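Shown here is one chain on its own, the form predicted on its own, set out as structure tokens.
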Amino acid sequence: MLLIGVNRSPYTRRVAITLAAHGVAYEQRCLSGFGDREEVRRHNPLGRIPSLVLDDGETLIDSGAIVDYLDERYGGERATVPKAGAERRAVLRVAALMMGACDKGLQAAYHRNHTPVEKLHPPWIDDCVAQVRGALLAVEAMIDPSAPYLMLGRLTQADIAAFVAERLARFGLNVDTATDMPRLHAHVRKLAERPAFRSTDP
């Protein structure tokens, strides 16, 4: 099994953490969607990371679809997204909020870093950052500091997505999560010490 992508990407890191959490052995080819566009396109016509190449040669794209496959194939009763019902919807809601925050955060960072100065539109950046902050604050309000995980008493995609979103906000957008979302910041720091998170640090 081959993971295509760099773990600086929150989407690739999400998949790498899930692979590690399920104890799945894999190789990784650290390609960037920007610097290695042509090679990335050989695996995903969109030119986006991650892709996961299975042992039989089938290639999966999109972090959500890849996570779904990994849960189906390896998760069993410890799937990172429950199979059905209210618990499934609750986990998917948080994951959608957090991956949406990643989308908006990367849009803001891309505009800021790749647009000529005379064409920058600060209100667009500010709006994206406000959306990121709103999503993070919604998850902040859910956190019980005494609980090891966000929900269900075990690791789910809610934790994994919150982890990658908080890190992107902190390092990519300079959001002061320690001050503005202290429970989320502390939760991410605890998760960072767990093997699946530590072993995938970029």
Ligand SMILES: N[C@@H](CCC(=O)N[C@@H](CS)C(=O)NCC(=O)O)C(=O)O
Given for the second form:
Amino acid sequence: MLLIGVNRSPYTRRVAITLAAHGVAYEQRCLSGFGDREEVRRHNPLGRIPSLVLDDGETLIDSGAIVDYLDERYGGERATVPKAGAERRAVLRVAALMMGACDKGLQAAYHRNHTPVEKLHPPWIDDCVAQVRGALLAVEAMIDPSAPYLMLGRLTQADIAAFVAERLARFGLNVDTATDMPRLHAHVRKLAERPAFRSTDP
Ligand SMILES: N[C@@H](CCC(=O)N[C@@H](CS)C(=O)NCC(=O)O)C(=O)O
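For comparison with the form predicted on its own, kindly provide the form predicted together with this ligand.
Every component of the complex follows; first up is the chain already shown.
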């Protein structure tokens, strides 16, 4: 199995953490969406990372679809998204908030990095960052500091998505999560010590 993408990408890291959490052996080709356009597009016509190339050659794209496959194939009772019902909806809601925060954070970063200075529109960046902050604060309000995981007493995509979103906000957007979302920040620091998170540090 071959993971295409750099772990600097929150989407790629989400997949890498899920692979590690399920104990799946894989190789990784550290390609970036902008720096390695041609090769990335050979694996995903949309030109985005991550992709996951399975041993039979089938290529999966989009982090949500990839973690869904990993859960189905390797998750068993420890699937990172429950199979059905209220628990599934609750985990998917947090994952959607957090991966949506990553989408908005990257829109802000792309605007800043790919727009000529004279055409930069700071209110757009501010609005994206406000949306990121809103989503992070919603998850902050859910956190029980004494619990090891966000939900269900075990590792789910809620934790994994919250982890990558907090890292992006902190290091990519300069959101002071330690001050503004202290419980989320502390939760992420605890997760960072776990092998599946530590082993995927970019
Ligand atoms: N919804 C996708 C988003 C993937 C994505 O936006 N990846 C970024 C890297 S962080 C990328 O490849 N950007 C290049 C581009 O959009 O042209 C997922 O969950 O995998």
